[in-house]
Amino acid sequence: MSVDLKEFRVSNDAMNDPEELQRRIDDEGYLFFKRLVDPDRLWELRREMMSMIQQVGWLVAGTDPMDGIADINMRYTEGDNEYSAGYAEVYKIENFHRSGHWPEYLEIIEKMVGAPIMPHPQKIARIWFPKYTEHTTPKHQDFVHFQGSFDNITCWAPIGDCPIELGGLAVIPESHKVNRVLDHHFSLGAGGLIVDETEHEDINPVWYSTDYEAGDALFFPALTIHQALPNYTEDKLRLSLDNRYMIVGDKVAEHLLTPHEPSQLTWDDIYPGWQSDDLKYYWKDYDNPVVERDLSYGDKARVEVLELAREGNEHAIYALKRGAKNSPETVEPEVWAILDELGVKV
């Protein structure tokens, strides 16, 4: 990342002061805690998840999975069929889903929003390879992806230590005060949408992050602008939790009640190997209004990617080629025409 990063404000001093937590997140648009969760719980989860990641072939065989030594020849990312195949195995892990329900997260979020909350069932693991920086999650607001309510809270937590060079999360404090969804455009990286914070005079484009340690947690509402930092390490895989929470009774977008799309799984695919039933379909016990997903953000990006590809934009061409390779039966004739015109082989 080319800009200087400032250090997060640590809010452990206010953990037992709900009014102060509410004041800080309303004012600054994020809350960061050191070792909110016992690090040993994250290390145990890391062992389980990294062991599976090694089984699917993404770590160097024979290395300790806790070290996360990536096989550079197996670099995949969200949007690749190969990524979905491996991610599906990780996504079935019961303890991964349970981590989104850890009381340390639930209790602090209820304090910061001042209301009962429900974790979204769509838990997310982020698995990012080194030396793949063009696919780093771009600058964006979460609302374009997860929708429902501006009051939704994201919790990002590293599964293990995550120094700056491994690619943790960065935010722009107070950027949520725009109180609106900003224009997003096509980009590579998770979600495929990017916002240019410098285009908006009411945003001070100063980025904050930290050298995360196991047990740390970052929280922010759906309008706070954030991004992943590039994984500049030589051979380390970055593994993190990326979960969202809603105030009980708020609207929830229908797609947030399904498994994370890159897994290509259904709940019936996920649950058979679980040891306990208490979290299966737990959201059905809540009376939250379900709303349709707003597809306009993605539709706009799809128009842009076609225009950019015609102009020779390498990222746009890559995106079209990947889509054609992954699901040729669903690709529009216009995409095939552009690829043929550019002489791109799929």
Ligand SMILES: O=C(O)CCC(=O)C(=O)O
Given for the second form:
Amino acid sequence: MSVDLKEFRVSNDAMNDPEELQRRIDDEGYLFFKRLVDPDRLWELRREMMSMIQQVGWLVAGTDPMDGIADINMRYTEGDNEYSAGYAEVYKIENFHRSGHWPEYLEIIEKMVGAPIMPHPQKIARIWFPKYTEHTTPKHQDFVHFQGSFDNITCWAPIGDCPIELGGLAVIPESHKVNRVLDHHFSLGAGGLIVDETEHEDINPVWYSTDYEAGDALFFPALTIHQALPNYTEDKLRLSLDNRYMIVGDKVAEHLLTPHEPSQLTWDDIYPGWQSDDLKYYWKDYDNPVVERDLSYGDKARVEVLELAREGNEHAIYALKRGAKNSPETVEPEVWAILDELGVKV
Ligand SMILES: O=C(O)CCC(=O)C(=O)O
Ligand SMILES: [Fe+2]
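May I ask for the structure of the form predicted in complex with the named molecule now, the form predicted on its own having been displayed?
Starting with the chain above, the whole complex follows.
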């Protein structure tokens, strides 16, 4: 492990002690478990998802899909139309959605929050290409993206093993104690929003992570600062789950009831191939108050990206160019003017 990273505390010893789990997550802002789920379940899910990823052309043909050997001529990421096209096929997989409802996850989360929970319908898989590091998920608090309640719990789990160099998740313990949503700024990486933890005196910017193995799971509440580590491998895709869980009766932001945006799918696109009906529209059985999405975080970053692009910031120019390429019909004249002025061809 790199000198800058400390090793997670493993909480398996407290798995059957809800009060201790609550104490630890309140105090440390995360809980990490080894082999919370039987690794074979993850390997099975990996086979199904990686086989689809091979079918969409992102793995080298003829290699074992379990090895996740990426075709690096195809490096795509969230925000690219090409990523959406492949991700959509993976996103339709029933077992991927079902994995967010595995009892091992639900039971441990109910213990750590001390209340009945509901998985958000919006499940997320990350398919991260090697050596595409400027697109790595930047430092952030999940609340800016998922909203609803500070008490939501994120579960991050690799689908397979995920050593440091493959780019797992890292957190700053106790950073949730800031007890507020910090200012986020434009960033090129997934989610597009970054926070600078060093600006805040009440945060001790020490990062923790681990060499994850199949079956391991990390949990943290919506204010804990975290980031993905860069995928420095030569040729391996990082495949992981990140799902969120809410206390029944809490508020849920409307967009969490829809499929993850980069899939560009609706539930009606996703469900037709499924074998069972129990998870279709399951959240309609709950009457959690639905609240509007707060667009202010994204709007602020949008203003920044225009300013930065005018100043010649390469990441900002890249973001504008990508937006213009993806959907030229919706791009504002202001963006075309900036790109024109900079001599950027779309
Ligand atoms: O896996 C990633 O790259 C990002 C995950 C993340 O930010 C999360 O789990 O909340
Ligand atoms: Fe996150």
